[in-house]
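Take a look at this single chain in structure tokens; it is the form predicted alone.
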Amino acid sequence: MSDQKVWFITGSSTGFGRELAEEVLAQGYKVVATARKPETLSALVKKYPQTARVARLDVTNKDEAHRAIEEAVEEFGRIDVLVNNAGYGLMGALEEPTDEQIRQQFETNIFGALNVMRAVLPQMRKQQSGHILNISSVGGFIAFPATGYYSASKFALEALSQALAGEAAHHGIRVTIVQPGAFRTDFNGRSLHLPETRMTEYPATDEFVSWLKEMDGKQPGDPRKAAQAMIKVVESENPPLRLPLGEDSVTAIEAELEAVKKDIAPWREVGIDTAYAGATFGAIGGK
């Protein structure tokens, strides 16, 4: 039995944060889980009576994001574990999608999540207690053809999490950017969005957007698993700020970090080149 933590989940319908309210619900802690259609959480309540609770949530919705936190403490009297996990991937070539389709992705994976961060953040800094999950992907690393919008929502989810988490320190708040590889929930069917209008100019995307297709039901990830990872992590004396999860991901993150190292490399010297006379330079941000 665990020591009873409230945990917030974002977007638990299905896929990662069905998986993730179940398997937290089953080890014995609370659980605040949301979606745009509560009634499809109503089981999860019928099987937990006294630790599950269920809200409405968009996370596009500013203020439905506070109204849950605020119902989520009225209930449980705190958070101690949001999980930002709602969200979807836009897949195509910069070219293809429509304005509104783009700025969606960004209101759904970058904006719903801050809405939700700058309305449990007071309570956390309450509480001087708190974890926060923000649901990334190989794809918040790494940028293929056909990712270019999905990845750019979740680079920036990646940088507004590594800030937080220093920001957050003081006030004994953690933060852990979790960063799934290929799993076996819907993201690559009902998830999935493709553009009205597809181009034959760019072939990479086709093929990308064709393998995400054919891998559908396929993958090789277990969501239960990753979800007993994510809460080894919430109870970890040190837990990362990165958690790379399968081994598609880990695998393509350390190549990256290599690749990244590769490419500096010969152009260093010019980089380092470029400051005025005697002019020195200490460590970013004055550490």
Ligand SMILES: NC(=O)c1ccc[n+]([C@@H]2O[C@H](COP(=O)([O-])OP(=O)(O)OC[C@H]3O[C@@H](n4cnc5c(N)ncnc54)[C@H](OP(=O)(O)O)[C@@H]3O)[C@@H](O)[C@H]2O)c1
Given for the second form:
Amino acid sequence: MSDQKVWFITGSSTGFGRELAEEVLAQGYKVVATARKPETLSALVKKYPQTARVARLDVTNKDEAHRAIEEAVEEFGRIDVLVNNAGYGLMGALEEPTDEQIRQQFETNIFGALNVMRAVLPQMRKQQSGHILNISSVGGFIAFPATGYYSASKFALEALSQALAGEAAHHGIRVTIVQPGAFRTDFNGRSLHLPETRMTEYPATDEFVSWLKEMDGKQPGDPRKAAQAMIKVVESENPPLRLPLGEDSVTAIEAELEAVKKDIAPWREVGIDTAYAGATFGAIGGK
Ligand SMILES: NC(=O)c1ccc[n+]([C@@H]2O[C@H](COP(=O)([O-])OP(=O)(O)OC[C@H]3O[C@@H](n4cnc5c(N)ncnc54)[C@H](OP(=O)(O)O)[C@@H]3O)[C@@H](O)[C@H]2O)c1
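Form predicted together with the ligand, following the form predicted alone:
All chains and molecules follow, beginning with the one already shown.
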């Protein structure tokens, strides 16, 4: 049995958010599960009347984010773990989507996560403890043809998470970036958004989108096991900043790290030799 930590999860109607809410409750924690359609979560409250609460939250609505956090604190007295999970994937070549589709991708995946983080941080500072899990993606570390906008939103989430980890550690606040590969949720189905008009000039993009669609329902990743991994990280003494999930994500990120090293190595001296005569570069940030 657990110490009854309070979890607050966004996008809990299906997929990772849903599985995580169910697993966290099954392990004895308290949960505020949130969704745009809270009625999708009524079974959770029925099954766990003492420990489950539901709140309406469209993450793009800043007022709703503040209200949901306030209500969670009123109900359970604290928030120990925030999981920024709500999101979807706009896939397509750089030229393809409309401006509106591009802005909406950032409204949800980045400004939505910010709305909730900025609402919860004062409470976590007050507690001098907390753990924020930001659900990124393998696509938050590597951009593939077709994932430009989705990856840009997830890269942004990773940058803010890394900065926050350094800013908030002395308040006892931890941050973990979760980087799943292909998991069997609704992501490759209803959460796969495509440009209104497709162009024939970008075959690599088409190939990637077709692969995503074909994979729908056959992804190797089990979101319940992903949920268990996330809980393990929250309970660990030394949680990582990054948690790749799935062999596909782990090996792709390892390969990317090697590829970056290989890419920059031949240009090392050229890059270094750019100081004013007699000046030397120190460490970034002075430490
Ligand atoms: N599954 C994968 O292979 C995979 C891989 C890497 C990363 N991810 C990430 O995992 C996260 C969860 O996706 P999933 O795989 O679990 O897919 P999913 O089953 O389609 O779930 C997506 C969830 O996000 C919610 N959502 C979307 N926009 C929202 C908004 N504005 N406000 C509140 N909720 C919103 C959806 O709610 P509605 O029911 O209201 O639409 C749904 O609950 C996403 O951030 C995604 O980028 C998934």
